[in-house]
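Presented as structure tokens, the chain that follows is alone, the form predicted alone.
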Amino acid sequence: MKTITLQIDGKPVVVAEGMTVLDAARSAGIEIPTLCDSKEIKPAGACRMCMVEVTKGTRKRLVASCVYPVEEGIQVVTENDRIVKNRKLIVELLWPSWTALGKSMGVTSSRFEPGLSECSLCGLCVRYCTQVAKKNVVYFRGRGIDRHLAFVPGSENECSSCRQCHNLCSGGWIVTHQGTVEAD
């Protein structure tokens, strides 16, 4: 197997080709927060958490570590000014839904109108329901500021019966929601 050598955080790190740049911080011990993060699912990079800055030559970008894959010779950033300012963007955006995150990041309040209280739309059940359960019974509708969650027609009671990814919600809303939601 061939091997990549990166730097993270200003240290030289190995991994196999092929890794992510969040699988290869987590194999040297650095932590990169995540939310839609699942080792039984594909990761997405639906929420941007752990967004890291990257340096390939001259070039310097704010790319998601879960979906970005390790480059012989990439700088990697995994905290900074820029980075930490955006990642209290997030949980501004999905206040109040990551509180106990936010506190721990220092975001108290948010400055935009609070959404969805119960739904970051972070994917986690709807990429399980697709991926590993094979049930398709729940997705995203809509686009921008109108997308939430859906079921598909007359699947409400499968969603009911199934409750695989119930541990995957950290916002409750697919244990609160399925069967009472009318389907789209």
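Residue numbers count along the first chain shown, from 1. We call the rigid core the largest set of C-alpha positions that still match within 1.5 Å between the two forms. All values reported here derive from a predicted model rather than from experimental measurement. What changes on going to the form predicted together with its partner chain:
- Relative to the superposed rigid core, C162 undergoes a CA displacement of at least 2 Å between these two forms.
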Given for the second form:
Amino acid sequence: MKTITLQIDGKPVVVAEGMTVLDAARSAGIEIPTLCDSKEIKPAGACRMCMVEVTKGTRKRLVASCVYPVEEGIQVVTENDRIVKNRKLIVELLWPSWTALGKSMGVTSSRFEPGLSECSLCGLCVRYCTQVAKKNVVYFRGRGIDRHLAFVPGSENECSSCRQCHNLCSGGWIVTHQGTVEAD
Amino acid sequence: MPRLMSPMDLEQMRLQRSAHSRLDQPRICICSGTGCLANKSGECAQAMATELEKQGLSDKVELRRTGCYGFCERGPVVVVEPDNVCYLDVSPKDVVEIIETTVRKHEVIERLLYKDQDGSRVRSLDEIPFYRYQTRLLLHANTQIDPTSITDYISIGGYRALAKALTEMKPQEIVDEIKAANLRGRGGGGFPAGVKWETTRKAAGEEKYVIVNGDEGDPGAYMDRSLLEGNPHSILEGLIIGAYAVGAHQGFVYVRQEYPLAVENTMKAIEQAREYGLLGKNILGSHFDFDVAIHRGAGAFVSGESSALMNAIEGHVGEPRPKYVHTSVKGLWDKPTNLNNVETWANVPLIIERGAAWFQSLGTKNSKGTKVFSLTGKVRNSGLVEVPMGMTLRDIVDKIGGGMHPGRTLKAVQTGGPSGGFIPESMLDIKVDFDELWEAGSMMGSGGMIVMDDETCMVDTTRFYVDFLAHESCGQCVPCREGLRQMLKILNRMSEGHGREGDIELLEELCDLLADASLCALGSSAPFPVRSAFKHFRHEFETHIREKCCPALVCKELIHYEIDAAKCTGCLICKRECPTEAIFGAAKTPSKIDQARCTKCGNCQVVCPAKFGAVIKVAGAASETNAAFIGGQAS
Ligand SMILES: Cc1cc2nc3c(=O)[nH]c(=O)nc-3n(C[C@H](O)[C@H](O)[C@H](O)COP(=O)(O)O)c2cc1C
Ligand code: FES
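Return the form predicted together with its partner chain of this protein as a structure block, the form predicted alone having already been given.
The next block holds the full complex; its first chain is the one shown before.
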């Protein structure tokens, strides 16, 4: 298999073609924080916590490392002022979810009125349910700020024999709401 | 079946049919666009057909139901040939008179003509100021042909550009011509179409696609609808040429479900083009095969984004893909796909037929050709207008739009759709040009142009756009979904008088995050309305926060209504019309408003006869004492 050489935080990293920048960083022992990423599930680029700065030729831009494929010769910076500022603001926006992560970044409160509770819409349960469990029981409904999770009616049995998504849920919504079906 | 086997067949058909499009033939053209149909143009056309029949004129006078004229607010629009008389606001009861007077006697019915601001009447369409200052390269044909008739389109030279492309040009030459013309995308981004075509053309793989983006999600805009309804063949012709140039054999027209007439006319056009051999195998004997399918989208703003639109055509949810490969390389079913806006495609036949040099001669240095705008808001004449690039915004508003309503002054022009920006009055001399609009903190967008007057509150207007975007975002990524949720909350509290010091700066931080970190261009361009409002109207936000005051008297929580006792005659109309019974008073004595009951719907001000003008809006919430005192009396 073809390999790609790139630079991450000044360190040369050699990985297989087709890998993402996030995985490449991890393989080199460099941690990038993520909220919506999990090993067995395809990345969704939803939380934007994993954004890093990529320089390709003369072009410099912020990209979501979980979906950005490695390219020959690119330089990646996983942390700088702008990146950190964005990450802190994301934690503030999702407050009070992810408070532990927030504290590790020095965020101890949020300047915003609470927007979401229990569920931060990371979508891990939805993606697990479709991609791994292949049951398609839990899904997103509505768009924009009305987006929320919902269960397909009549899915209680499917769930009771699985419940694997519980391990992925950080806010606990899926645990308390499983089996509840919203009225149309 | 009239299958056209070669460019010669096409030319022969054009010659045969061109007599049909001659303007010296007796003809009544009536607009059958969505706007005019809503104003009974269907009934008018019916009545005309019946009357022509009755008078034995059916085979002497042609009745042609055309596409949108653009002056929808004055529709139905009717043009009578050969006298070139244009009537506006026509109703079914005018039909007999039009046929008696104008068709038979060639006389003009004064009252149906356009009336200029000085009171003089204008006879022909081209003399009406609304049209006089336009350059209608794309929209002109809308008023000339029946969009459901392919022969009408052929009679005015339709599909000649396709014949030229297929027989006289190599695919790369077409790409080069579009590049040389510097045709930039009309759907929002203004990306050079030729460059994109080249990417798709050179991308690896045999299977490629071309797509028309007719999602048109901007609220209140209808440029693309009007073209799809009024001249669908011109878009198909552009698409076939593009397919040939990039090497695609299958195309899609994505139209929003909410445009039933556009869907219908486009479907008819596709069927006819197939019948005539302009779609399908061996088009015009060139050995080039290409076909088109229509995809009806459930009109969501975000599905107009390129990767979302392709997801939707593939049968998935119409949400943007979080990928970093261009759809021109990896698009529909991961194949190279060239997507262009309706209006972009409509320009293609013109460029191929008349040449890049001709197109280059129109417009400014880096913006060529014309642009169609949906001119709306607080301007005298609103409608669909097509202007050469380089015209100033002031000319559009004053000359085409006829200026502001009496007594009102212009505050800003909003361009670029929901994620566009505001151009303040002081900058109105800037030109319609991709780069100039960008530098002014707005954008060309797809053609929304909303005129705002001094009664517009910028906090409220910004809130409106953020509200739209917050609800129309797909909601996948945190910065866009949660960022817009909080921006909306902050703007809401500002307009309710609860704005806090630091709110402006907090909004600016959120703008930076959205621009930096959003998954798609909806999120990254969402800061535009906010940033441009701050840039030009920051003081209005500060006034809302610090003084709890809405200078334009729009934000409901920051105003109240009063009745001027010196002007009120006690006619009691407002009392009768008040939905919450908040007005009290006796006949012939000045009425009063119970502030506790008043919901500030403003109805009283609307119904108060203009000669009294006794109901006034006052800055500031109703004072406590006033509310208590009056409330006490009323109950
Ligand atoms: C949120 C969003 C909505 C969009 N809506 C439309 C639309 O309704 N019509 C359109 O032509 N382009 C729309 N676009 C732009 C398309 O993504 C794409 O750039 C365009 O169709 C390309 O055609 P053009 O180069 O001819 O403009 C939208 C983009 C975004 C980010
Ligand atoms: S619909 Fe008739 S002028 Fe537009």
